[in-house]
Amino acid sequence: MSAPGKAGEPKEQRLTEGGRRTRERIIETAAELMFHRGAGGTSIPDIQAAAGVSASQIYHYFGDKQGLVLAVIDHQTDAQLARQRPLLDSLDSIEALRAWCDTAGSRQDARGCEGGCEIGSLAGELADSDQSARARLVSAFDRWEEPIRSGLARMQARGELSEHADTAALATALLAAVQGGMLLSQVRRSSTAYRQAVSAVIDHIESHLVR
């Protein structure tokens, strides 16, 4: 086993085409499963009867559970990000801010508000008990609160926002309303929760518009 990086992983290693392929099934396996079981409920075997590989395989590309959870985070981070762009690359309109959170919305109702948000499952389960997941979802909901934050500074660069109006916190209320509004849509298996949340904090910041 190689030494070890960051906590819980091995460190950074060359891999074959063969090894990267192996690597990936493995994370996307687990990202299921963790997604549908929580981290808590999956266990290595699980995952090695699930993506057909060996424990040797697992330990060897991730060190442990831990390093494979973080792998996870990582995955799921950069498929939100991706399955929600280009919406996210052009926040800076109260159109586009809606028709971002309805393009969400519309997802949760296709699935049947089941499952909620993948990144936020992960953070409700491991926030308490594992600093180095917490810290490693610290990062993720930076990466996902970036982007709102720079259309609304885009926004305010134009004049169409108030000078006033303080974007990094109303980004953080409306990333804020989308997780909470997941949750709640999940429990109640309807996104009006969701909608309800995120409509009220996209009037709040409607309400910063320069008239």
Contents of the next structure:
Protein chains: 2
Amino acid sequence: MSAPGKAGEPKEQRLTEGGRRTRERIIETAAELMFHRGAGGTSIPDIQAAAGVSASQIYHYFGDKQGLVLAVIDHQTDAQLARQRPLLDSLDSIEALRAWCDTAGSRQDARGCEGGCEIGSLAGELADSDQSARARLVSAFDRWEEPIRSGLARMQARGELSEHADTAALATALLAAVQGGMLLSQVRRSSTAYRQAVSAVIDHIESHLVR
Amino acid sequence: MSAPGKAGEPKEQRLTEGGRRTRERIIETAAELMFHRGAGGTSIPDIQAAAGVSASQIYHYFGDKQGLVLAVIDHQTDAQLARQRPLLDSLDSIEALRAWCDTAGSRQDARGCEGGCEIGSLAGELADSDQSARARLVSAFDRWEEPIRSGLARMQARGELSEHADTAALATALLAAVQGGMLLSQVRRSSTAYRQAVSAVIDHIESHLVR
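Output the form predicted in complex with another copy of the chain next; the form predicted on its own has already been displayed.
Everything in the complex follows now, all chains and molecules, and the chain you saw is the first one.
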């Protein structure tokens, strides 16, 4: 669930149960359309038709299309993190890091490497053109990176990872490998690039293990 | 320069010098607009207005918008590789790898980390929606990855890099780090993520050095 009261979602705090369900249906429909066509390629009439709602309902809940885009970013971030749990919350061993990355690789294989990363795709499209979206994407990547960093920090606190390892930098490097690897895999229609990208960074993290 | 005779560029082989210049101006204008607004957000009338050409000239040279998009992918790939030369052709030492990545980081800093990667941005937008564009993007990333792989292979042939190192996989991992790092840096408006991402992979490559 998105936190209530954010910019672009002014009506969320006062919703009835029915209103909340309608709002969620609009977001889920918009997220699906934007995943396939991009935010720019998805119009309000497209969303109306697919969700079976009126334009005035969309404007009521989100103010404007930008408000809806922000809600979609939060929704995709929530969904991405929920899908990766509980693995994402226990990234405090090399084996756990490999299993987590492997799960995402298998998910790519299962869909023929189409679609790329739901958050990364929005980031590539919106980071320059929409400052509010960019701010929300900063938060999305921070929320994703935090459990990686936290897992590495626990390994370090237990003395398993060298005290010289920069766990924050390693977490960023792994998230970048996930993003870049997914993009190359999406283009090449094979998860090999993703698997090689994350393996290189996890091997590097492993080199910091205290033996 | 793009190779002549590719799909979507049927008229290239028969061009006069004036025609060649007009065609190049259309491509450069379209590339600039698509870099800022995406391919989907750039219309033929936008390109007409910015390049000072008629719609019939655009259709004459490129057949349709898709043909122009393909020409823009080739143009951006040519430009990207030309900009990275000669560093890109001498990636056969750890120092050369670091210098090459650092140059791209400085370029990002110089433009405030706006814009991301010209090729990666098109890839994120087009990989699923346009199969011809995806094929051209496969070629773009292959052309970019080849000199990285080739530099690592030369290090290995000279006995500097362990015979157990998978130079092709390491080259892919480094290109993925470049792509993912640039995306995170574009969102965060700081080249730190890019620098951490490529450093981790180059450190990993360095661990394969034969001491």
